[in-house]
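Listed next as structure tokens is one chain, alone, in the form predicted alone.
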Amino acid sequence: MAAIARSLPRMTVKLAGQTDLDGWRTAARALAMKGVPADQVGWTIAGNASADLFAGTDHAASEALPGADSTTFTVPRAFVELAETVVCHRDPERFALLYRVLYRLREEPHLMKIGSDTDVRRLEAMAKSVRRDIHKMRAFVRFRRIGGGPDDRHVAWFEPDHFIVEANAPFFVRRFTGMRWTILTPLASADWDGTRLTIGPGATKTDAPSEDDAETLWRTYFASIFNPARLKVKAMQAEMPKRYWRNLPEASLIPDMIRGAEEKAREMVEKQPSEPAPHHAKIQARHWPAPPAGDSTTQDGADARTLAELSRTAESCRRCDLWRDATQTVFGEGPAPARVVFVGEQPGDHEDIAGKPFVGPAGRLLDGVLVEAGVDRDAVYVTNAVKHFKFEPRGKRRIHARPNAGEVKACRWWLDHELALIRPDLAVALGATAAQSLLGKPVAITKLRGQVIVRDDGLRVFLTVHPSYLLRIPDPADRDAEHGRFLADMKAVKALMG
């Protein structure tokens, strides 16, 4: 029995509420400076009936702990930011875990940089879960109007996984400043009267209105914008899990939409054949000169001595059939010689019209990350493994289609000649197609990302993802994390540049 007593906490700290970060921080700092080990401290919430009956002396978080000295120590900003999010998690052990990591930071100041550490990984997983819950609340809260005239109010019901209402309420204040609203959840409620935000106790679903007149109009709108040709059920359910459907008025339409999507997509294709916009043909006429009479071939560029000569020759390229539907050849751009060449997959819709590489959304993202990484964009050469835009027509839109191995091989002629004129020390393969073109074989980017492969001719090839990959990530938290990884890759490129 004595052994059991020694293993129990000697003191219990009572926090004012489920997300009492200030109270935890005050008590945790004092405890850590006193040198109280994590296994000697219990954490409980005021009014929590499940508090440890065998715990030692209770202390309110705001109390000065006996014997605590005034010495201070600093903690990494990464831990502070993580703690601000983790306190919203529903795990009752969150405060104890945070204190254990804080206590360890006294002797392990670089602990937060050790991604394999069990405690750090658990904190990061908890923070990710909270951020995802915050995102889902912002996406799936649906207000219903009650009352009328100057006394009308909008009420919503939501079922969060974590204690996120207080942290998330300011977002709704900014979003709906001019509207009086209340958000009810089982854990807490938030009320905005137009001037003041109030956080209150939890509620039940019966406290929220069941439906309003606007929902019929909203369902009609939702059905009208549904595009069956773009439906991906698994992706949709990953972003909108079924457990949220019961509180979304439009969710009642989804099962029927899924069942009829294939047939409706087929009807769309049959009723609306695609043709390029008129201005595509005008640009195409300027860039596709007819081949000489009696000669089905064109120059191959082998004698080109400059990039400008090579680019002019590529305008009449017929090495594969992609030129037939593309607006124009999109050649590389940048200085020659250049120490670094960035190679993408192929031009997109924006590049096909502009005639320049990396000018669309993915190009703008790449430009921004290069600035963050300290890479001079004007000092590098950018190009693509394939010089023509390959696409699938969808109504009036042209949807990117991945080049096949034959098209990549045919266009490698131009990339090889570019590299010969540029004479780079390093080539950055942005995605699998670029890597295949540079290395002459398929490469698993996910496994080899961040690695450098040296070709037989001595050219170093750095492997990473294409920036368009970041644009396709639906979850903001995952997208931010991937942005950080891509930035780290570009910093590695900067280091390789010397």
Given for the second form:
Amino acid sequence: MAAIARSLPRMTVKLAGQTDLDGWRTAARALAMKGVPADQVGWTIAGNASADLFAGTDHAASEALPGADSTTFTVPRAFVELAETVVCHRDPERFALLYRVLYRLREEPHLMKIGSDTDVRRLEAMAKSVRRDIHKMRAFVRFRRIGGGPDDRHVAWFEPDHFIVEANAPFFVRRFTGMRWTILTPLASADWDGTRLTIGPGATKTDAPSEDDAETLWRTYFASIFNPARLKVKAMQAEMPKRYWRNLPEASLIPDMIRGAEEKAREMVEKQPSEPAPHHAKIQARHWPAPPAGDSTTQDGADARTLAELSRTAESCRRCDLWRDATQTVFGEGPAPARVVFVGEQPGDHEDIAGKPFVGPAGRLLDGVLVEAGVDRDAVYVTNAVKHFKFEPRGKRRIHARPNAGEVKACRWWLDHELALIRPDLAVALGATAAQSLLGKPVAITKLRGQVIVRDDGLRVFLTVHPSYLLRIPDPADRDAEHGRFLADMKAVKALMG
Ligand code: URA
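Since the one above is the form predicted alone, can you give the form predicted in complex with uracil too?
After this comes the whole thing, all chains and molecules, with the earlier chain placed first.
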């Protein structure tokens, strides 16, 4: 809780800690209501040497301002959200800046919408820097194992730019719930004993253990996923700035890899096969026996009584031309009946090979977010608007190509029959193609995201983005923000599921 020392004409608010948002909020609200201008208030942190300069008679924020003006004013949500992030910034001026903007909001209620305003821009830049730091911590924390057996514990050393440990700790709890771990940083530490999270003081690097077996594992992994032909040194350094390298076991490999990359890329180009991968022909032959000469008819599945029957019939679908290049039909998967069905666009490269929906990178992202939102993937049915992978070959790679309206319409036959057998009361449209198939017309996802549209047959359709959209966002901070929005959508789905 913050305390206010009054040494007129300036007031000094002493906050309990570096990210004491509650303390700041209580004091700031009281001061703003009392009409105390921003240049009359100083903000310090208890325990800081500078805080003692302002030592005086301390009062709780609410007591210190008797006679406070009772007029209230509403603070826009955008400011509240920005403040939650900005308090984690390392700039000692952050609390003063936040109070200045809060004070201005009394007279300028639309201030947060003025992107050119110096104060607003500064707050947004600070929030962006904090979000980026949060993302870097998630990407670059590397645990080292200490102890063994029941005393096994993992410790990581990380050097953040800002006071983000407390804000970021719940992410690590979710990601490493079953592990006992401690993250040490110069600013604060976080400890998870398997049931309880404790935030403690900062530490020094010598408190963290050095080298363990996991280091070698990381190096081997990094070397094996390294593709010299795709090396872009500048992009890599932007994503993995050099200052993080010293704490990353795999970073010791980078200089040599950069040196050898050009040579290796040339070798790879020379070796590149011109034939399609052998698995393609093999799987295709299994699923696509050549139809008898002159026979262009196929079973249509209209009388299928189970999903298994329907999916077997779909194996020989010729409703559009996509079957020709795809490895196999990728049908939906999940229980029937099911209350919820998730509909994607079409199988990707991985799904085409595996014959199962959402098992590649977009599927892994979806799985993770469903776990975070508390939705059990095994209890929902997952399928696609289009059941064959559409792609353009580029060298050895197959690049995703968007299905056209005719292909979506042709494949709707299968989706309609799946829905008739599953009888869900909620369908989640992951992206525009799924929405188009479910609603029978093009839909602007960016405008309608998060909304539910009820079809004539009573099926509720929840609209959101496709998870692969998140994978394509280049800026890590923006990607994180979108991840948060997608998670919120999945939580809304969870709520709709009842
Ligand atoms: N994208 C989709 O829309 N569906 C999948 O199955 C995989 C990726």
